[in-house]
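Here you get one chain, nothing else, as structure tokens; it is the form predicted alone.
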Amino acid sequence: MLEGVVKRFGTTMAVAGVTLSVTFGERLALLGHNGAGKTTLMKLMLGLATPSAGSVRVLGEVPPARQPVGFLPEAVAFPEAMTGAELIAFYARLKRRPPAEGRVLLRRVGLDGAAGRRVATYSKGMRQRLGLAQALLGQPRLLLLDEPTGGLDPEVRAAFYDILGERVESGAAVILSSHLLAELETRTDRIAILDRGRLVALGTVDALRARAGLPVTVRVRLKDGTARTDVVPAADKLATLRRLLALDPLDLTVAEPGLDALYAHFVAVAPCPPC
């Protein structure tokens, strides 16, 4: 999808050489800081920007690609004098799909009892919902979705998910932004860490946990009472759980560097780039 691609702003550089695809069914996660290029990434995809260096495709074509793609900006912002029905029924309208698919998916993103109000009395998460709900018109084979869980409670989100777990078994690709890794570590397939425009680590969880190698933190409870924990480089996690074994332990939970762990490690060894 990304090959060698590089963004200039003026003496900026939003994104350097960056090299990046995904496969249909799968969901890709993009982590970095504010400034990390992660927005500038997905309007090169969208063909909002045009690269200084390097090729974009989307779905084999270069971008604004003909074929269906689906956008979440983070910032969503509506005529607020519409309704939820009127607005979905105009996005219906310019994909050229039938104004009952529209109503179905304000149902599926638990909107239908606020069809009918104005866009101006909705709160920040339900226009989050209202912008998933039009970002998924057409059924897109691709969706890109920058910090789409933003002002939503834990109960939503949950369902958000469900709806990417749902278009990602039917085939679709998703790319995602968001600052909040902890929810990404269980509900993405990969993740790509960017810092100041370049790509520092791509893989999944598992991957990313090998090869930097951190720590893990043993905790064991025994018979007699006592408990203790240990934090242990990675190479030596089996020898430790064999010897804890050994003592007939109440409960063993070993716990893994988290998703932050991993891309603090990772921002941190990254090499500066040049100036």
Contents of the next structure:
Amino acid sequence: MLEGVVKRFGTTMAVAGVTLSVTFGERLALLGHNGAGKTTLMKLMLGLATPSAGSVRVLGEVPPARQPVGFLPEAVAFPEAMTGAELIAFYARLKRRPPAEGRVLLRRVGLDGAAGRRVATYSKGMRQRLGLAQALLGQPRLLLLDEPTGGLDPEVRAAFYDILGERVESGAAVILSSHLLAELETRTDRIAILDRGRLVALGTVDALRARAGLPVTVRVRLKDGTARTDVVPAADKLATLRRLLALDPLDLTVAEPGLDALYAHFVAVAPCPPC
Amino acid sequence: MPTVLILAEKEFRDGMRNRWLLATTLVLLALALGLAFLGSAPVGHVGAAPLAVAVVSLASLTVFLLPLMALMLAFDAVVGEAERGTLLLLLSYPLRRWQVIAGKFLGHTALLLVATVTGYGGAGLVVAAAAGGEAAPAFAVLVASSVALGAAFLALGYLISTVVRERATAAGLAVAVWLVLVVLYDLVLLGALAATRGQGPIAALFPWVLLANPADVFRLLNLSGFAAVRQFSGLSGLAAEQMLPPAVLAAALAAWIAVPLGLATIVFGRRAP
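Now show the form predicted together with its partner chain, given that the preceding structure was the form predicted alone.
Everything in the complex follows now, all chains and molecules, and the chain you saw is the first one.
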């Protein structure tokens, strides 16, 4: 969908030649430090910014169509004086959807009890859920979620990913950015790592792991009560396991490098100007 | 419902929700009634239609009040939403930038319209019932042109709101625009006329200089448009050839709405969200 996209603001390169695409039923996570270009990429995909070079296609359309896209901005803000019910009805009308659909979505995100209250009284989690509800209006085929789970408690976060899962199963594509690396590992299909506007890695967690070749931690507990921990290169993993299993251990655990380690690896490998 | 009307309705509801409409209507009604009854006392009732007197005093009030009310509604419209972060979400919806400006303009104009028609109209009905309504056409023009004057300053407010990056800058600029157009412009013009003893280029261009300020266009339209009003407004001495026809004044006011609104739309279209 994105082909060699470049976005400059003055002399700053916000996005420097990113090419990536998402298919339906796929969840893609955008990883990157603040200012890596995640939000700019989303604005490009919404047609709110035009690329300085390259092209952005969303569902085959240039400039991107917005009707089939749902967007949840980072730290979403709403007109504070309106109630949740009024707001979702307003957004539903803007998207040419019946207001009843807004009410159904409010219930889905667990806000039906607070629908009659002014948004000013909502907690951070409630605003975020209202934000998700409005992004889901009109069954969008592409969901763009910018830091959707920042500041949410684990329970709400789990509910959040459940709802996303439903949409992905019904064929929607999801692009989300997050700092919470641990939760993305199991809840996304592919990871794109951005570093100062450049795409430094793109693939499934397993593929990235294979590419990075980071060492694996193997912990073993033997019958004589001794335990040992080995850090072995990824290439020697299976050989090491075979050797340890031959000792007939009581327990054996293998810790693959987490997304944190992968992220640190790819950002560090990328050539870095004075920073 | 068209997108523009959805946005306009939201702005109108906002104005009702925060009691802006109620407060403004009551203020306009109270001032209009007060001026209509107290204002005719010094004139006495010697052949005077009090409604005509009311037009004169209300026109002077409107010139100060409606531009201020309009600017207060409009200066925040774009830059405020951008600062609060609600603009990004709004623009991610399937709508065009010009529709945002047009929707806000329609909604805000409707607020001014309802407040002015209810406030001034209510007072006008009371005065007409008490003292006769001979000057009714002049009063109708007053109400209509008050809304138009408000609309012109709404448009100027949106232009300010789309050009600046910070809400505080917009507020400052709005006050400056009000001060210059409503207060200082006439003072400077008067001073220049007095200094040149009514001779020279300023005096020759005088009617056109007035067209360059929406507040003066409004004043001329109301104070010189009707004979019944003219005798109380102090403009009866104005030579007929110096007066601009009402059609020209109405066109000037329309231009004062259309041009800033068009510019605001263009600037907003280029603004990074």
